[in-house]
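Only one chain comes next, encoded as structure tokens, the form predicted on its own.
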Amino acid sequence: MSLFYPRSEEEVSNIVKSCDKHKVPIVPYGGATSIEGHTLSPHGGVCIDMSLMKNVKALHVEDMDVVVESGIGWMELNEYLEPHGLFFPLDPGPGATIGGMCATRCSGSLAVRYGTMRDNVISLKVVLPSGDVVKTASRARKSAAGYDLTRLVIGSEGTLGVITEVTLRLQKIPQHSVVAMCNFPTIKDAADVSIATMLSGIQVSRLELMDEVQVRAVNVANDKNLPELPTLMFEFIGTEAYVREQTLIVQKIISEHRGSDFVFAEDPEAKKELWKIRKEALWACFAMEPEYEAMISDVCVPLSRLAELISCSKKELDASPLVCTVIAHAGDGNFHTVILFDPNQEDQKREAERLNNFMVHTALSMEGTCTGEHGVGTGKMKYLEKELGIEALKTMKRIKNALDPNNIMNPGKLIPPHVCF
């Protein structure tokens, strides 16, 4: 396979050019961060690293939006931000780039607040697969001008174009900001606190669940001492006396579904330090088994039907031989499990896929999805004509052929093979 590191919109034209005339395969890649299989080249071809192409093009602070080239990561693109008292929100995998994150229609624990990938972009630049450069947009903050061909390419996961160019919508860094943290008896319990607190109407920017499996590998990884409980960690954010209310808020609803142990921080150091443990919840969990390695569920429900998803799974997951832990988006109704596994043991190979299957299945009953934040990419398209059915896919497919017909861009993703027309 060979390997293209294009320096600007140009080059990346003329690559893509070049590829469609002699039908090459091309996979874009980002920062890697995926987890479904989204840069595997099963029909070789080329492979089109963004890295270089990571300028901050123009900032408009008056308008509160940002144009960046794709290769950019967006916790660089904040540090970038910082000194303009504004932030990009969206917070996936550390070494996430923006095109990327764009691809996948990515999200991460502030999605609560502020909503997903699609939500964030403005407008994009995308190189077709025949090398024409289109504009989806202007940069205006709402239209209602044709198409909406910003929302079509994000999600699309390199199957349509290559992103070299993205506008996005800028926050305000917060005023004040707490985090509070809380246990309780069961994993049922939080999950019912978690819709509660939306249901009561205040606006979390952050409301993430932790199993009693996943605190005690964070009490192994950091030698740290927390009550291996399932667990709630809560930010909120406002003007000083906003956040205090919405604190004893939260903090009567916590005392209503059996919360103890309730603690929040202000200090920037404190706070920094709790959210450490969810950030790192991933490299955590190796700690437990660091010969092993990890298979990832992403399943999203109707916020209502999530403490049954959790707790239908933590029994499924309570009763098998691997170690598995929960961790959820709990404000957005989505929910990961972390499955470790030995790969060189194909029963615990199998174990690990009927876990995953099981909770899938589960989720798709409830009129939820397979994949709330981390795209489908090979991993997940199996799952989709149950989740969509065929004629969504097949409208799909004729997208994708009106758009690629010499199926060029990242071939035999999201789409399952078998649909046709």
Contents of the next structure:
2 protein chains.
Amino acid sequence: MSLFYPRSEEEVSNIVKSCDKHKVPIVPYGGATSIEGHTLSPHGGVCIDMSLMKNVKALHVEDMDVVVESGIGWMELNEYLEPHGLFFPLDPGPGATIGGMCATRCSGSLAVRYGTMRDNVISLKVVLPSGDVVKTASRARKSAAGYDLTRLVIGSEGTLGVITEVTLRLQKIPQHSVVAMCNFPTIKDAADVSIATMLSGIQVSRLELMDEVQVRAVNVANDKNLPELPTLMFEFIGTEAYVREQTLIVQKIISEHRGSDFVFAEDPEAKKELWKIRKEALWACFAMEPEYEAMISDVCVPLSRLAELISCSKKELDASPLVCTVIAHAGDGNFHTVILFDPNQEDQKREAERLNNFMVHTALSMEGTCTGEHGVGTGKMKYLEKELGIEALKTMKRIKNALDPNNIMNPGKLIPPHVCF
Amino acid sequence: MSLFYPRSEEEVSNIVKSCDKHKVPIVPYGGATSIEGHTLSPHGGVCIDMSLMKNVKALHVEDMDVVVESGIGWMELNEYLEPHGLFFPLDPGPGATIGGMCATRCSGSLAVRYGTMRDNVISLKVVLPSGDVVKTASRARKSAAGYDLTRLVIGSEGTLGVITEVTLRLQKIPQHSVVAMCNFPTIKDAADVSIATMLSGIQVSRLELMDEVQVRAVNVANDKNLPELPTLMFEFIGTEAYVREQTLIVQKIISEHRGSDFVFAEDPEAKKELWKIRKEALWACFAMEPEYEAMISDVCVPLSRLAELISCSKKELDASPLVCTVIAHAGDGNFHTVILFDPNQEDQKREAERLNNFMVHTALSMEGTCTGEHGVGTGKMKYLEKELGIEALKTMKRIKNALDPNNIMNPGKLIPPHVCF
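One more: the block was the form predicted on its own; return the form predicted in complex with a further copy of the same chain.
Up next: the whole complex, starting with the chain shown before.
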């Protein structure tokens, strides 16, 4: 496998053109934080690592947008934006790059308020398999000018081209924010509060759920003493008065569902600390079983089904010999589990797969999706036909074939191998 | 031209299959409120009128979504939803259907708060040119399961298939709302206030601009007595306290830009009346020149350029012998003009085209788009290459050819005829 570190769109184009000529597979490479096998290279070939292309090309404060090279990390970008009172509101794993986030249509805890990558990209520049460079849209906030090539590339996981430049929609850093936590006797109560909060019309900016096992992991890893019960974490933003009003409304909902009083974090350091804990939940799990690996599930269902999905998954997880934690972006109906297993023990690996499989099929039976935000890669290919039907997959394959006739772009990912047209 | 009124997806599929076999062009037909020539049939063929497919198939109140057949009108749908405390937040011309709104990626005055059709559709069912039916996504709010076929079809203007079913994301009817108007000595002041309001981080739900000519038309048509000056109309939503807070913040911005005091509408009838006036602005123009036709421009630029675009357009419009009014969805940078002309006078027609052309090229020079929300149809094809470049158009053509090899779906629209690959 050859590794390239291009420094410009032109260099990317030259590499791709040459690979296309010689039919050499290409794996575009961002922060490699994805966990569904997106950056594997089952067919060998060339890896284009975008880490040297991380310039901010233009910041338009009045338009609240920024033009960046695709290799920049979202955390670096937010450091750059902070002095301007702006931020980019998607927060996947630390280390993820903007290009990778586009490729996988990522989201994270703020998606409940700001939407996913789909909603926050204005325009892309993409090197196609031919080496030609496409600009997908103008810099206007909205447009009805032809096929939505921006959205076609977002979520295409490097199978249609290499993203070199991204124009992102930014948000104002909120005047005021409050983080509040509360816990519940059962996870169903916590899920029900999530549903009731969304139905109330309140625009929370975050609504995260952790089960008691995940809270225990957080305690162990961070030397904390949080009550080891199903827990919701809220973030409310806006003017000070509006934040207070939202808090009161949600507090009332919580009290109707057997929840504890809110514990608040208001000073900036305390808030940062709390979200850091949530952000690092996965690492906290490893604190419990340092030698183990984690399988992370990622399903999403219509909100009304979330309580049911979590309840029946919990039953299965609690009955398993493996240590499993639950973390959900509950406001979106997006539900993760971290399943810890010993990679040296075949039966544990199989059990982790069985649990993951169980949750995917349960979600699909509830009109949900096999992947809320982690993408298809190689890990979820086997579920796509059940979710979307063969005609949708054939349509994807037709598009892939039209744009990449030599199948050089990240082959073996996203479209299941049995699909033909 | 043969006309079909299918009653089911199966009937649509049979018509399409048969047309594909005999290479007969198809024009899918919704409310026909589009004004860029989308429903013309330059190649004859078959028109599939969706007006008999307007059932609500499922309402999921807890998930805040609804599954409808594509022929239903957005106004009918909102009547159906109102008793449930929900609404669908896009408001194009009265008469537009949900299917047509998907096909043209429409938006309207509420897009500043809720986004465009792109952001408010969860899933589609589409009859492809082969007659096969594709479901584009699950009913989950977010998903990373493969290519975004939903967004590919939204804005494809009937050139990729016939939309038969749409799952829409709904919104809670706001607890409280206030409509407020104010006027300004110059249109630049009004545009500057729009920019400053958006930058303040306040989430207005509507922010509409009318110039003094449009206000005059409104007065004539509705027997009103509004001050004939550049005018902004705001809508604020939320809890009562939050609405008051937003109003005060914007009032302060207005006073810093030479604006008048707010005139408020708070009771439901007064608010409805006011938005009705705005909604019927086009008809108000015809009240001034009943025998004339209207050319309606539709450009959109990054917000920071809006004041400049409007100012230089106004100069051109005011100098023209034709009567021209300005209406803008100012919060989005989306700017319309209504240009009235006598269809029997060739020079007037030419002048209207010259003005439209002037505004498109000015918008494109400001990194804007030739169509903010009306779509390409036949009217905007000639500008697409300048806006997006030939590589983007070739990519669109490749996709079109892959999915519709016989070019039966709405041929002659969206992709300029000179594009080949």
